[in-house]
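Next up: just one chain, as structure tokens, the form predicted on its own.
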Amino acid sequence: MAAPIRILTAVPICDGHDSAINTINLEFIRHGIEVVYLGYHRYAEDIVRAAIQEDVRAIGISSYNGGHVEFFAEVVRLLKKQGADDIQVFGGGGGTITHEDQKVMERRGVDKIFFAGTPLSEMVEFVHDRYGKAKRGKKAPTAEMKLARKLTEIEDAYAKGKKKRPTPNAKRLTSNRKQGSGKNNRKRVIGFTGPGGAGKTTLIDELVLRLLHREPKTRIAILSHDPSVVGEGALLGDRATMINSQDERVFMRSMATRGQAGGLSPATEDCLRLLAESPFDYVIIETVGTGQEAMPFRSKLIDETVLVMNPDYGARLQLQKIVMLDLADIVVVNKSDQDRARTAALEIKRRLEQNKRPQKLISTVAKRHRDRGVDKLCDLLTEKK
């Protein structure tokens, strides 16, 4: 079986038309292509990162707002600089490109320019003949288009049988990694999971805003998971909704679970891996929106776990089914200013005690600035052991 084609799909900068990008990409994974979404109002730089890092094959951009000769070129322009010029470039924009900004455009670089019209059908059917095989330019110039690569290699593997051979005595990675450049002088992996709407991306977004700001040389990589349509592809979200992680110091992985369940992907292990083995001071790793019965972090390589629900988990009998509140080394009680935080963090509370071991409970309101509940939780993730 290959690999499923993976496509970056994005809305320039000054563009908050998100309707029909939108209905492309629900198109796209209903063919079988991996949609890596960048979301609105993006910079060519934030494009030109995402799609090097995620490793696609072609980026996707819907504009609406004019500008699109100078932003389609730029995007061209800086995917050649950074020696990613195999990336192709494609797009639309309804009735605001002219057939002669079409002509302008290809001139300068883009692959093709679809018009108002153009049946769905068509550019699933030019996606696939156009990218269905990976083409490949000269070698990879930048240590993180290697690892970019890599990380698909290993994914390809899985995807046509190929696995790897598991290492079956992974050791956890705390004194023997190489050591980063923050001030814990050594690199942390830790795991967020929880089940879907809980905000895991939005506070794991506002925690990589405060590594980034107490420690100025720390790198942090994430790997990122949603899942796949079943028979189908997937769409890859996670990076619309973390605007700061979009910075030269984060690297960022999007994975589907590509028929897997439990949160992760066939390959996540391999590939957490290899970003414990590369020069990042914190690996974050993000699961899919799991429910009771999952225990995704069964790898020797996580340090921390973090498990995040919000306070409508239901019944306090819900609480004893959570598996993951056996587990997780820290349980955060995120929109904890919905009316009923206060009783469930008590009641939740009251669940951990049942355990008999050190856990930490932190209550949260990620979407709201300079929370010091995110404050408390990035201390306890970067404090040293």
Given for the second form:
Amino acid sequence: MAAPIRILTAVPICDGHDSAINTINLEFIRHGIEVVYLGYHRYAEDIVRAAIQEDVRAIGISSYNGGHVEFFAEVVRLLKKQGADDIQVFGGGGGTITHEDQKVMERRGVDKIFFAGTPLSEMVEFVHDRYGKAKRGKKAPTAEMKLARKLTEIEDAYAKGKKKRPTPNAKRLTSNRKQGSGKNNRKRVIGFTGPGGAGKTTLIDELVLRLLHREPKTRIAILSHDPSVVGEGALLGDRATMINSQDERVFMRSMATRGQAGGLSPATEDCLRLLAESPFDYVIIETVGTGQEAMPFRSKLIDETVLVMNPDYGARLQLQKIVMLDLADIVVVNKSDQDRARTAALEIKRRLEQNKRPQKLISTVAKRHRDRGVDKLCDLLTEKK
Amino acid sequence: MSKLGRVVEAVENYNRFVLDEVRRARTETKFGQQLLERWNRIKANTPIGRAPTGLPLPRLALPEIDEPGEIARYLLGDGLPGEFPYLNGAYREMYLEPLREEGSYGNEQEKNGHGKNGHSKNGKKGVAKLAETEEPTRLFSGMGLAEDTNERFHYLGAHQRSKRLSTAFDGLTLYGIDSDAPGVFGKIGEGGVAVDTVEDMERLYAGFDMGAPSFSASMTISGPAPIIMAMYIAAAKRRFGPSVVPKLRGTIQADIFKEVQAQNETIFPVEASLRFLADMMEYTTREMPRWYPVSISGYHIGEAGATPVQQAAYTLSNGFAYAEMMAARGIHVDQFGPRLSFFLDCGLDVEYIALARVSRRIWAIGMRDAFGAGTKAQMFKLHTQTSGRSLVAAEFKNNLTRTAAELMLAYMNGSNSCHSNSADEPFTTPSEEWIRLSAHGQAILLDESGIFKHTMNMLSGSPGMKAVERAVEAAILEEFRQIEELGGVVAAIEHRYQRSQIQNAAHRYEEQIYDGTRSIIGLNKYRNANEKPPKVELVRTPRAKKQIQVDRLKQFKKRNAAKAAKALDRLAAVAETDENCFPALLEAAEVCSLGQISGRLQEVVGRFRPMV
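Show the other one: the form predicted in complex with the partner chain, since we just had the form predicted on its own.
First the chain shown before, then all remaining chains and molecules of the complex.
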């Protein structure tokens, strides 16, 4: 089976019109396309960085607020400048992009503009026909691009069935990263998991904000997962909410689970190993929202496992069933401004005491700016060992 | 239970109360008699006017009923125009032309029709009447630099008695970003006017008497609304002195909830946005009694793809949530309630026959019975805009007809003011040719035609309209229950409830266009295969103008650098506390740019994290 096409979609800076792109995204993923959605109000620079890191075949831009001629051209220009002009740019803006504009835009290197009234099926067909095969130009000119392409190769090898994920009981390779990938042994690989809606993505983004701020040279890699629609595409939307992680010093990759249960992709382990061996100070991996019985991380590559919970997990009995509570190094009760949070923290504390090992418990409100709890989590994760 | 749950209860109780009263009117002779007497009195006191053709018509039309139960159902369930629960209108006379000379119809003057000379003959009295009745036409505009929009304002207002300016800002302003920021040059002055500083604000309304009763400004901006409000006040003070502040009339949209649910122009986290909003509302409620500090907007919810019922339900529930927020600050509902206003979309779906009517009724009952509001705070004051989303690029001149039909629906719903879209809007910010046609559409409907100017209730209360009212009200209450179940408006927002409902509706709408369930003439029906791309005049801002904006902003910043630094420090210090920061914002607005202020506040409260 061929690997799904990956594209990136976004709405330009100072434009919040996301109704069209939401509808188009939905149609794309229903037809086998994996869409990395960057969201609305995005700078050309952020779009290009994301497209390169995600190694997508094309960028789709939906613009309704004017200034499209300049904006599309800027995206094309930046791609060229980075040597990433194998990534195509297409888009539309209803009636706001005129036929004259289209001519100018295509002259400046835009691949295709869709006009008002184009059926969704036509766009889907276009993406399949035009971007069905990778057009690899020259060798990847930058290290970042090399890494991005390598990750695609790993992912696609699994999708094409050339590689199979080892069964969970199989012996794992141990990583050689601790023998010194850099100047110190501070490198951390941190795994975040927890139920959907607990606020993992926000928490990670707040953590990234602090790491970037505290350590002016730190480089961070993020491997985030979103579920595939059964047997089809996927909407990879974490970047849209991770506003602080769209940064020069952050390498982020969004992966679809591609049919695997447990919150990770068949290719995760290999991709994670590659990132762990690359020059990053922190590698953060986030699972899809998981159920009670899930224990997504068994990889030896992970130094610290963080379980993020919502105070609203139901009755105390439920806690007994959450397997990750036994395995996590740090348990975070997020949204601790909710009524039930104090009780929840107490219940979890007692539950952790049964494990008789040094697990940490932290309460956070990740959505709150400069939250003390997130500060504490950051302290814990950056502590020298 | 949040207040929204109580609103649901209040409406249910009120509907039961009406039924009980209907029964009582039929069984208690005395009560029935009283109602009959009142009914006859209303009819007897209704003045009779005449159409230009000489046809006599009552100024208020009433259903032909003479049975006490039915009279009770009408008076209590619907209410006369201007009476609780305001189904038929917030005011008694709405768009009626003034009575010329009471009791003197049919004389010589009348036969000449309502010509231009009509006013002068009535002397002072007539003039006074006309001054009170302002036109409900509002045309939203904004383009290029402040001076360009100012010119458009003067063009549009040239023939209007009252100057009611409605301002559209460019994307940069809506997101609180300065024109000299990197990577945004192409966006300056596109889709609206570029405003960076108090000086731009002065240019924008130059030549208008900002303190005059015949002047009002409406500003469509929400994310940085408190900052823009402060700049508006600062500009008015520079031109007319501090005494102008209590005289300022107008509206600022400032609706954070709908931004988070649909329009996506939010710059601070929700809680901080609400705090800045409440700070501003506290100030305007106290110092600017004629100002509407929030326009609770369903328009953008509708435009993002919501069904009409979703639009009304989310807008009303947002309104109740603002009321709850202000009440929690210890401000009495009768103080802020009358300063809340609403803004709805009007498209071509059948619900729009009665959407605003039902909304007005629910708001009145909810405010009275769940919030204890007095008469003025019960009134749902509505601005309507015809649907931009309903306009299509294919055979775009059909958009004139679409807008005309929508306008008709909007006025049938008793909207207090209206904006009609221009036919060229699928392509561009409207050009003068098309904006003129859209303005004239309103004049033709209200002034040239006799539909709305002779008789109130001309088109209210048909059996079909009643059927729509019932169905729409039930559906809105059901939406309220859903939101209540999630813990109220703010909690539902965090669950992405409204957003996901709107997105699903938008997707369904598109599917319906492509599968033909929904006819769009010229697009999926009667399509002209030979249609060529239309030649439309595009309104775009030239590079040279954009550069002017950047240059003068840089000069402003240089000139005010020292003062700005101090003002920003003070603002940040207040923002760190629980104090009202609007006074500090007012000071900052004199010397700082929009981007400087929003950037500094973001350092204190954080940036908005978008929801997908």
